[in-house]
Amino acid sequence: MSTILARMKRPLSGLKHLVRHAMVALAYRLHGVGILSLVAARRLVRLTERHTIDTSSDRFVMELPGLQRRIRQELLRQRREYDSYAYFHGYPYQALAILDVFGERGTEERFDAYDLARLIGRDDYVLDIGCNCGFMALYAAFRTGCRADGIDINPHMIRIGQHCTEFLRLQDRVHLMAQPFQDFAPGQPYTVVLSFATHWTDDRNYRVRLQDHLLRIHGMMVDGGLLVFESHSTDVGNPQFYAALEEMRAHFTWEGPRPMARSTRELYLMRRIAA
């Protein structure tokens, strides 16, 4: 009986995936229509107030179609060239509302939910591990003036982030790099590291023990540096996860857990102890 039920679940799971994919694709197209409507509305404002509006003053809206075109081209290249797992049906996992970039999870909302404006200051040097498009690093620099690096294995998502960095004119403060975390060697230690559900990845390109992940981060940080660490949903309530964390008491102190994402994940604020 259990075998029969398992066979029935497989096609149902596949159907759900197709339905979700179709819904995301429709949402992406509606988003594109919204961008065109936004620009059209701004053109009307320009027309009625042309005696007061400088043509460069509303570049954030008027140049959006060019940015969106570059993002579309990168998504097409990803579909043709990228042979690894692409999160969120091949669209950006992160959304960026300040540039009207489509994605699954809002960067600005997460930035506020994690209280990063309080935790990150202008003098900080931030690393965002497994950053997707790097929007959290980018937004941190935009909001606080910090310097920030982001790394991700997907070069197409990184290029989307680089387009957005250039649009915001933050190239002097934000550097996004396409490379595996296990190969990354920073030039100087970081004061803040962000690891949001990246201690293992769904694409299986990164599978290490949690202890090894945290020790690698420890070696990249200044003494007293802050690690903002988010669990996977499968970690919540898992005794092995908590036991692995406890082994890190000699290397980090921390506050948490703090429930996140409707209590499906946990957030820890971890401070590096001197080696």
Ligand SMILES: C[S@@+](CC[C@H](N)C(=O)[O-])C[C@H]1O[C@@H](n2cnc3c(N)ncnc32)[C@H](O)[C@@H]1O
Contents of the next structure:
Amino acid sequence: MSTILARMKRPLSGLKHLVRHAMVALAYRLHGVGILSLVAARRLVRLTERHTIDTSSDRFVMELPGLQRRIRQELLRQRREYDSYAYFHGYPYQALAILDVFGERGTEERFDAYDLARLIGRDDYVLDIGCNCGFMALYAAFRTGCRADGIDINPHMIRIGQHCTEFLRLQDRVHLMAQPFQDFAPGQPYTVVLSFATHWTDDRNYRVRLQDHLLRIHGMMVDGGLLVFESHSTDVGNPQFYAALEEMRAHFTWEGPRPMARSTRELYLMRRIAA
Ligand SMILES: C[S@@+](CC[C@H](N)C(=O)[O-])C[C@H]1O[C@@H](n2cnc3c(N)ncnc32)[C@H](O)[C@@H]1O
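In place of the form predicted alone, the structure of the form predicted in complex with the ligand is requested.
Full assembly next; the chain just shown is listed first.
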């Protein structure tokens, strides 16, 4: 009986995936139409207020279609050339509302929910591991004035992040690099490290023990530095995950986790203890 049920479930979950895929593709199209509407509205404002608006500097809406075109081209290149992207139906895992970039998880919303404006200051030097488009690093620099590096194995997501960095003219403070975290050797220790949903990855390009992941990060931080660590949803309630974390008590201090994303994930604020 259970085998019959399992067989019936398989085509159903395939169908669910197809429907979701179609809905996300539709959302992406609607999003594109939304940007064209923004530009049309701005054109009307420019027309009525042409005695005050300097059209040479009025670029934040008018240049959005160009940015979207570069992102679209990068997503097409990714589809052709990169076979291990496993997130959000081929679209960015991260969204960035300030530049109208389409994606799954809202950067600004997470930045506020994780209280990062209070935790990061302009003197900080931030590393974002497995940063996807690097929007969290970019937005941290935008909001707080800090310097930030982001690394991700996927060159296409990194290029999307670089286009956005250039759009915001933050290249002097934000550096996004396409490389595996396993090979990363920073020139300088960081005061803040972000490890969000990335201590192992769905695309299987990063599978290490949680303890080894945290020890590597420990080696890249200043004493007293802050690690902001977000779990996966499958970690929540998993005794092995908590046992592995407990082994790190000699290297980091932290208090209980904060539930996030409607309690499907946990956030840990961990302070580095001197080696
Ligand atoms: C679930 S996403 C998390 C993205 C981001 N940290 C966030 O929470 O918004 C995992 C990311 O890890 C990246 N990744 C996978 N293996 C990696 C590796 N070995 N080194 C660096 N990044 C990797 C993927 O390309 C993907 O962008």
